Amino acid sequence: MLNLIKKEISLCLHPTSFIFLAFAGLAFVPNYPYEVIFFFSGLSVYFCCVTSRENGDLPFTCALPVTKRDVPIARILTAAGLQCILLLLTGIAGALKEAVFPPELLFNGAGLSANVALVGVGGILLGVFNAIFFPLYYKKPEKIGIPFVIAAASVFVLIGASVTLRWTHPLFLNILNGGNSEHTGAKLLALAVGLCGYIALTALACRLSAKRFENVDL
């Protein structure tokens, strides 16, 4: 599974993996609706998709000595590594900016302020993405675009979702929102329960993806 995973590092990321990286950036910048930083890792998924298709990596892979299932485990362990990334970067930045900003800057008009919370909201986004993705293209490897449509729909749908709440539900509005250092407690919960939401669905991704790629004619 090493190797593998090497070999999707060297020959299938597309540059924008890192890029996107950088996108935790984003949570500097005011009134933005952080929750969005989370589609880029989905977007940089997509380009690697493409760009193993293009180049015919999956039957180049196939080829080596080494199970069929454990194919589509590597890249998607590749991608959770780079979204674990994401998350910590975010997380940093989120505390980067409350020990720079005055608290009043803490709060976010378009949502989520970046925090821990926050965190842990990308969490579930990334691992819905991951569960709808990768899924359904490794059902059908040569279609790339029809999964990446429905599983960017899901996590817009999450995301508006949460912009809503942020306005509508006091949990948002009071106590999810702002710096870290006010409700604490709740933020480092609602954490906890993304970051076991994101395990539990990419673990998810991961057993289907195996189950599906192993009855694929390549």
The other form holds:
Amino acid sequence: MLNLIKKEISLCLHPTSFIFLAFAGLAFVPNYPYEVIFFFSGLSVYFCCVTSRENGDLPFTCALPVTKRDVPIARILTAAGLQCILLLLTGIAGALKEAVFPPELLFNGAGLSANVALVGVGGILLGVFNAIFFPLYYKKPEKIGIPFVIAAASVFVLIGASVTLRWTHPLFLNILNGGNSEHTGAKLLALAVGLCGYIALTALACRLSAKRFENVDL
Amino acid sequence: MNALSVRDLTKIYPQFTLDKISFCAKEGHIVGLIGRNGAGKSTVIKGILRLISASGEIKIFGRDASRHEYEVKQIMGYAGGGFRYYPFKTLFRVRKAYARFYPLWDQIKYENYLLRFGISEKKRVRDLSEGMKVKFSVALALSHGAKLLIMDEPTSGLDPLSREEFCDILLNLVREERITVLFSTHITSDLLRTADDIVYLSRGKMLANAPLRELLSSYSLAHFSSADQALKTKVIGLKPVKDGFEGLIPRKEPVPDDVSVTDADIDSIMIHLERENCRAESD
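Would you generate the structure of this protein in the form predicted together with the partner chain, following the form predicted on its own above?
Following is the full complex, with the preceding chain placed first.
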């Protein structure tokens, strides 16, 4: 598995995978729906899969001494590694912002503030993307557009829901919003729930993708 | 011992069926997989490599390929018709990623092949000619201690000298390291030069599976002045030619005195068996 992940990194990753990590810096932009940061991770996964198709990566990889079911798992784990870095960078950017900027600048007139609860929401968004995109993609790896549109649309619906809740629901409006120093316990709980959701949804993506890919003809 | 055993390999596509293909490759033998375009040669190879989900049993040195996929792929080397992967990557980068999967990777052997083939690792895949791509693919497949080499039209795109060189390499591998080779090809001169056994496919069915010499000695090529004359014999795949008709006759069958007979070569065996199979299917 480690060799497969190394192969993914050296031969399959699209340069945007690293560029989009820098989008965690959007957390410093005032009045911005920070949930959108996590959409870019899905976009880099899409670019990697397109590059993989153009490079004939799947037939090449499956002829190597690996089991066929490990091939999708390696790609999902590679994507998950980058997603975890994005979550971490977003969390760090939010903490830095809180430490450096005056409190009035922490107010977000769009979505949730850049805090650990946002990282939890990001975990759910990324997990949903993984659970939808990868199983659909590994059912027919030559068709990448449709799985991406379905997964991206689902993520945008959830982003919309998150932004709406931030203005309408007291939990999001008063407790999960604002800096990390306020309602820290609740925000950490939201982070934990988000990360658990991310792990569960990504594990589901691995399981379904591996099962479907075994029946694919390359 | 059989290095490769294929039993009842079946794959059903909407337009094509690979129908219960069974054959064996003995250790140290070179097996030629032949047939016209679309006969199912690549499907057989993909089935062995598990690139497609086909039914049937594949055993590599006695081990079931579906249950021991990782282990059997360690002792298999695969080379396609040319290296069609990662056109924008350098050979160095591809080799580095590839070699990691093989604990028995022999870097010196690999470098010797590159030197012999005149390939620089600094080049990108897209900068290689078609022939060079085949050679690179072969160099990768031969450098990790494989006991069974599977090659899908490895000599296509190679010039005659490179083909000769490739055949020499195969023969040396078999002679010195007792490696088993299964390769598909259209180029029958390569078969005559290297193959011990022939598996002949037509429209997804296996028409012949025999040692090359046995196959060649099984048939004679008969020339008939008229179709009526041909009908008096057990002719296979009768077809009109410039000055009459031509078909295969099994060697054990009696031949009328007025029919001229020559030795059948592999091309004529393929042509007439193919024709007979088409006729049988249309009936």
